[in-house]
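Next up: a single chain in structure tokens, the form predicted on its own.
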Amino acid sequence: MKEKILQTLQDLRQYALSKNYEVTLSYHEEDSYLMRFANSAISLNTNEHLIRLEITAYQDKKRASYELITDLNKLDEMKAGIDTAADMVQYAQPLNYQPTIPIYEASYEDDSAFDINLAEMSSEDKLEFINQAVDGLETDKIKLSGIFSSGANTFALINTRSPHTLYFKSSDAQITLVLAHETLKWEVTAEQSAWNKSNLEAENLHNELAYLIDRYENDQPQQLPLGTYDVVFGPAATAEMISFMNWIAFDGGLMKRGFSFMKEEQIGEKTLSTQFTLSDDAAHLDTFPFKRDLMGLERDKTQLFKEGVFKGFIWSQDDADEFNQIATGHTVPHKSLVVEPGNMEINIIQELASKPRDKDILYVPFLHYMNIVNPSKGIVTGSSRFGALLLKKDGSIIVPYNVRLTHSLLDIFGDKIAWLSNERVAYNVSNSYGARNPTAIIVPKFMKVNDLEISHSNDSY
């Protein structure tokens, strides 16, 4: 199949050259499988195979793109798409900068993050995995919902400036399991991300769900009083906050457009906790990485924050062209964000709960309905959900109703950080809309942040 994809791109390139077109061609093929659960039964088990071809035509500072869903056997249809893009560019408004068309110096292929056993995992195997994860946990009142999403992604690129190609292939899985009480209305969840079938561990999901169900069935629910709390975030909450930082912290183009809480004059300054180091590192297969960007640049490890010091902005090629900067290898569908671990030996919720403490600790594993309040100040908001616990100073545990936290990421990842776990996990932050683009962020399993204020507290689930 790879040979046919690359040969098709070569044929399309020759067609564009014969018409004196200047184009780039981006091929994306996805095999997507989704098993969805509701009321402790399979509610949907479906799959789709899609091929997208995006054609971008150039004419000096003009640029126009046309995308079609097609088939490798429909060469004439794809050629017609090239003609359409070439017609469109004539009427495009010129940019105020000269866009760069890459010149690939050599062809490049990478399928190191592809596992055929995961990509072609059967429905029977997925169901067996789910059954192991929730074995003995469902009752007449506690019902299972969730998803097992998996698939394969193929990207291939070529343009009229060079006969060389880029080719990437990866496999991915995202599992989210929710056990909800029909009458009491509480919900607990456990999740996994994987690029390889051997990464899947049903036992870990089972242990986490079993512990949370035990707490929610046997500990007292309570509305928390407003005030400040020491908060321990689980990997889902931490990863989602890092995902927001991805947009409003270190992206150079967004900074120039006023959509960032970091400033150019802060490069080289300590702005966050000395315990916090964040990099974009395509060496981690758990992040479904692009080891070269779509311009052909090799993606070395890029430090974004090192021990709290801001190391600088990243630049996609188009933003670099517009703002007269140097591209940093970040013209990619997604980055490979990695947070360095700490030194706290707490890596499962049971260890956190059993640890002696001199103050109440609010455990927030998941932040729901997160959104940006003020990008220039880094303020985000989200509410706790799916398994929050209040670990009391006296050793007892309370189940809190949902609370809302509204804070600047500068505070959350600043000097209020008390500790980070010494083990990490890849948390899947993939968007389920549009073309398949598996994305995961590697974060410590737990992060404790002191003195965070709760702005709202619910009186029920």
Contents of the next structure:
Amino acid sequence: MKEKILQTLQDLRQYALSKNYEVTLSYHEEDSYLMRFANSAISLNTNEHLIRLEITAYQDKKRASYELITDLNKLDEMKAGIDTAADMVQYAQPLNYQPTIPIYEASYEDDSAFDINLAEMSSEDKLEFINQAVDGLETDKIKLSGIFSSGANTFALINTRSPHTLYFKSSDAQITLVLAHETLKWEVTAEQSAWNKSNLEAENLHNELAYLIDRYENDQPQQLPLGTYDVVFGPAATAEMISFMNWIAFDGGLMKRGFSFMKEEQIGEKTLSTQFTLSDDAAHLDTFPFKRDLMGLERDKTQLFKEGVFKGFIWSQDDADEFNQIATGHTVPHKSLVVEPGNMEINIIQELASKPRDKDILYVPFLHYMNIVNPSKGIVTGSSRFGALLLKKDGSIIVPYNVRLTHSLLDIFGDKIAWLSNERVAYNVSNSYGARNPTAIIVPKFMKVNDLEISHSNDSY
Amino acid sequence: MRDNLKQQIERLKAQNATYVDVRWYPYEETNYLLMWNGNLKSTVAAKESGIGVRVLYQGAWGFSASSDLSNLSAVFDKAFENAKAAAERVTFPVRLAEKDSIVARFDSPVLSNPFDISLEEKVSFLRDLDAKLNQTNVFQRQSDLNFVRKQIIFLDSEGSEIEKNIQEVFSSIAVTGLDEEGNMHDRKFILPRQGSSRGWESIDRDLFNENADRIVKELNQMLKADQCPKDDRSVILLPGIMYLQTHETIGHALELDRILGYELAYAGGSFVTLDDFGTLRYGSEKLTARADATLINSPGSFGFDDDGVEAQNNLLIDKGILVGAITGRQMVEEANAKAKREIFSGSSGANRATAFYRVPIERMTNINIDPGSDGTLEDIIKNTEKGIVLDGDRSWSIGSNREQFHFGTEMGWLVEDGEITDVVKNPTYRGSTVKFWNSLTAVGDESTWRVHFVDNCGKGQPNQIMQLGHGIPVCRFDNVRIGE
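Now that you have shown the form predicted on its own, what about the form predicted in complex with the partner chain?
Once more the chain from above appears, this time first in line as the rest of the complex follows.
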């Protein structure tokens, strides 16, 4: 298949050259499978095989794109798409900067994060995995929801400046299991991300769910008083906040457009906790990495914050062109964000719950529906969900109703950080809007942040 | 093609499939243009076609989709195979509410086809708007045009054959400025419903120019404004935020699949239970809400849903009491069975898919609030002792069961003793859903009622984006926490 994809791109390139067009061609193929669970049944079992071709035509400072869902047997349709893009670009308005068309100096292929066993995992095998993970945990009232999403993702690029191609192929799985009480409405979750079938571990999911269910079944939920708490975030919550940082912290283009809480003059300054180091590092296969960006640039490790010091902004090619900067290899469908671990030997919820403490700790594994309240100050808001616990200083544990936290990311990742776990996990933050784009962020398993205020506390679920 | 699809449906029926339907998209085309600070950043056209096949077998759904129509039987077989695998874990076998077999056609009301308008003219429109927005203190300026047209052929094993020709027009302008401290503020205008058709005729230059001046003026007021105070006040929501309040805390909360737990793994559930229908006081007596898919000229009006059920106008909340939900054929059967009473007499015709490659799920149509009898916006302000007028969505975050919320708005105007006093920046408000709607003390009349379009409502796994509308008046809610 790879040969057919690359040959098709070469054929299309020749067609464009024969018409004196200047174009870039981006091929994306997904084979997506999603088994969805609700009320302890498989509520949907679906698959989509889709091939997308994005054609961008250039004419000096003008640019226009035509995208189509097609298949490899429709060469004429793809050629017609090239004609359409070339026609559109004539009527586009020139940009006030010169957009860069990459010149690939050599072809590049990477399928190091592709595992055919995961990509082609059968429905029967997925169901068996899920059954193992929730074995004995469902009851008449406690029902399973969740997804087993898996698939293969292929990107291939070529343009009229060079005959060389880029080719990327990866496999991925995102597993979310939720056990929810049908009438009491509490819900607990366990999740896993994988690029390789052998990474799948039903037992870990089972253990986490079993522990949380034991708490939630046997403890009466309570409304927490408003006030300040020491909070331990789970990997889902931490990864979600890093996702927002990806958007409003270090993206150069968004900073130039005023949509960032970091400023250019802060480069080199300590702005966050010395315990916080964040990089973009494509060496981690768990992040479904692009080791080259779509412009062909090698993606070396980029430090974003090192021990709290802001190391600088990243620049996609288009933003670099517009704002007269140097592209940093970040013209990619997703980055490979990695938070360095700390030194606290607490890596599973049971260890956290049993650790002696001199103050109550609010455990927030997941933040639901986060959003940006004020990008200039990095203020975000979201509600706890999926298995929050109040770990009392006397060793007892209370199940709290959900609470809302509204804080600046500068505070959360600032000097209020008490500790980070010494082990990490890849948390899958993929969504399935549009084309498949598996994305994961590597974060410490727990992060403790002191003195965070909860601004709203539910009196029920 | 239609005959081939019918043959495939019959073939699976002969193999004991309970129900089969197919949505064939001969085409779906989009055209999107974005002008940002004078740069035409996006000039994108797109086209896709394909089929999505849904098969019900032994109480379980299977779905498959492909853009490759050269081997139809393979797509149908894959959907059937997926259903058979799903049938291995069934707890409540899927049943579909009765419906009529329908042979029909729906066409969006369009006078001037936007796809017949030249790219030059569209670019010219954006270029002129960009120049108009390029005023003092405007740091960033954006304007966009988004056109969609699609043909959908729906066929099912119950004899329905429906053709839909849908067209959509979305457009907006936005400006951003930085205050003295370097904090960004924004103001935008989203094209609401214009008249009774939605073609290129919706793109009214005078309307955009008028609103361009307004949002730039308001942005400049905001840049000099004080911070919104932390306080408890009456909030008067203009349509630019009232639509979102309705969307998030009535619309999503009343999707029957959420109520039945089908979205727990992702979007969340609902605080509403089946016992609540007919009894829950959702809001004050001034609140009457409906799901009206028959409203002329809105993306929430589509003729027939993707179950093949005709569009309807149903009450959701009647004078404050919860009476209805947003439903498709599957969920009403399950809800009635679980409630052991007939809550729903049939599907409300709200099962929709975003594309041929997604399965239909319960989606909002036009979730509207009926206009009230509390007069104009000016009347409501005049009758407010201590309040704040809010407009423009900036940030929204809602609890997983839609039980509480936090909204940030673009702009706020303080009200003291019946008069607007100061503009404030960074306004926010929060509340608990039922308490909030029960604090509804004023509903504006017809003069305040607007139909606001939403082009980006997300839900489901695999994720889907849907387009819809909200017809909403100006509303006032008392004793609401603001400024956090």
